[in-house]
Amino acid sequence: MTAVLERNTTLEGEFATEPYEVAWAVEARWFVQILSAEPAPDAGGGNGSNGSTAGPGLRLVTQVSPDGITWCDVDDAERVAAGAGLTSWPVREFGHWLRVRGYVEGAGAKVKVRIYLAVKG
């Protein structure tokens, strides 16, 4: 089963997706697709953090929760999504609820995304 948690959503600064209950599932995989990116107004064409012209990127961390209210990071693995394309990573042994928290690199930068969560039992 695949759930679309964010569809054509424009992100700016820090964010977290809607939580998704996956107590029945054994494994999951995140898919984050950057549809478009708008650099910070003072970035001078790059993303302002690494000199790239690919536009602002996303820093992403999987979070788990026993109740969908209180959250903690699964591990210290931070994922990076930058430029057009799809970024994906697996999640195992996660408990009952999943979400992704993250931030858009560069103050004032904006990124339009789709975020999917694919799970199976």
The other form holds:
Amino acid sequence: MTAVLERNTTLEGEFATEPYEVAWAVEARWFVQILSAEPAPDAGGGNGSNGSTAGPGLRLVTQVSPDGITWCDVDDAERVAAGAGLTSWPVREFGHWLRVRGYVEGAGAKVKVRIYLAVKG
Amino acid sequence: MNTGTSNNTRDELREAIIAADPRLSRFRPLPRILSHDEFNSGTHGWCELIGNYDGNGNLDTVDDHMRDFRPPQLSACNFFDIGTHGAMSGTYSLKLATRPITGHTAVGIRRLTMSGRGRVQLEAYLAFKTEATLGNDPALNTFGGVAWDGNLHPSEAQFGAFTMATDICGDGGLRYHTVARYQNTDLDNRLARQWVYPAVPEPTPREHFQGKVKLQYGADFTAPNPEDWHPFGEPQELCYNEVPTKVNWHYVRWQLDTEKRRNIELQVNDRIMDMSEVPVPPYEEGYDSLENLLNFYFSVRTHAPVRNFLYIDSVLISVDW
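So the form predicted alone is up there; where is the form predicted together with its partner chain?
Let's see the whole complex now, leading with the same chain.
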């Protein structure tokens, strides 16, 4: 199954996707697609706050939960997405709920995304 | 058709076969079963509804109020207090879940077409719940006039409404909806427990494209004006069962007539409500590309900043044509 958890959503600052139940699945894969980005107002020249020309970075961490209410990071891995395009990573041995948390680097920076969760049993 | 068997014998044989099948005997199908969906084995084509988009696939062109109806989930009803609750049929049910945003709606839709006209029946086993709230705040013990007393739980007043509806089109583009909504609470979060119907057709993306209507995120997409909703039947208390983590499955059986383009009746557990006088307003203008459309949807709408869930164990759609 593929769930579109965020659809053309503009993210700013910290965020977390809605809880999604995956008790039936044994593996999952995130797809985070950056559609467009606005740099922080003080970044200047269209550069992201990370100094690159790819626009503001999006930092992403997979989270798990036993009940859909209380969450923790699944591991220490932090994914970084920047610039238009797709970023993907797998996750296994999760609890029965998944979400992704993260933040947009730079105060006032915005990133428009689609976030897919592909799961299979 | 002459099969050499009397109608009585044929009907009795059919009833006996259905009664002998535990998966079917919980239903009362019309003669022809179009679909039988037990969500323990997948989503069976029930998917997220989305509004229409332009030729570039630009989802920014989707109407604001129709772009975030949320993907259905296969839920084991995993809860903080007991772990896995499970479904009525096996472990998994289909869960529609809102965001915790007042007015937000989640919608699961199934898309069929018609090979005839006549009676159509939707049967389902479903349950409605809110997300549990965890914390140390005494204020969480009261909501919408409901105070926790060891029996009643404030979460019951945090559930807004669930809706069953169709989207039907045929006979030269004549399009209409039949709709039945259980209004658990009014928009002020007071328990209402009333079945209601809308007296107007649902606003469509074409009407937005034509500049006739523009709705905001969180608008009630079925009928945005609360004054367009009217009661039918008497108030009905369902089995919420006290707390957000006890799931009791309700039987619903809803019948309509696509020959007459009318509602017939709605059964919810032990109550049968006559819907024959509930109006079915068609769109004034015809629609292309939808000939013989036969869509069904369930939706759930929260009236509070709390996630609302509609769990559906199984659905059976049958017809007499």
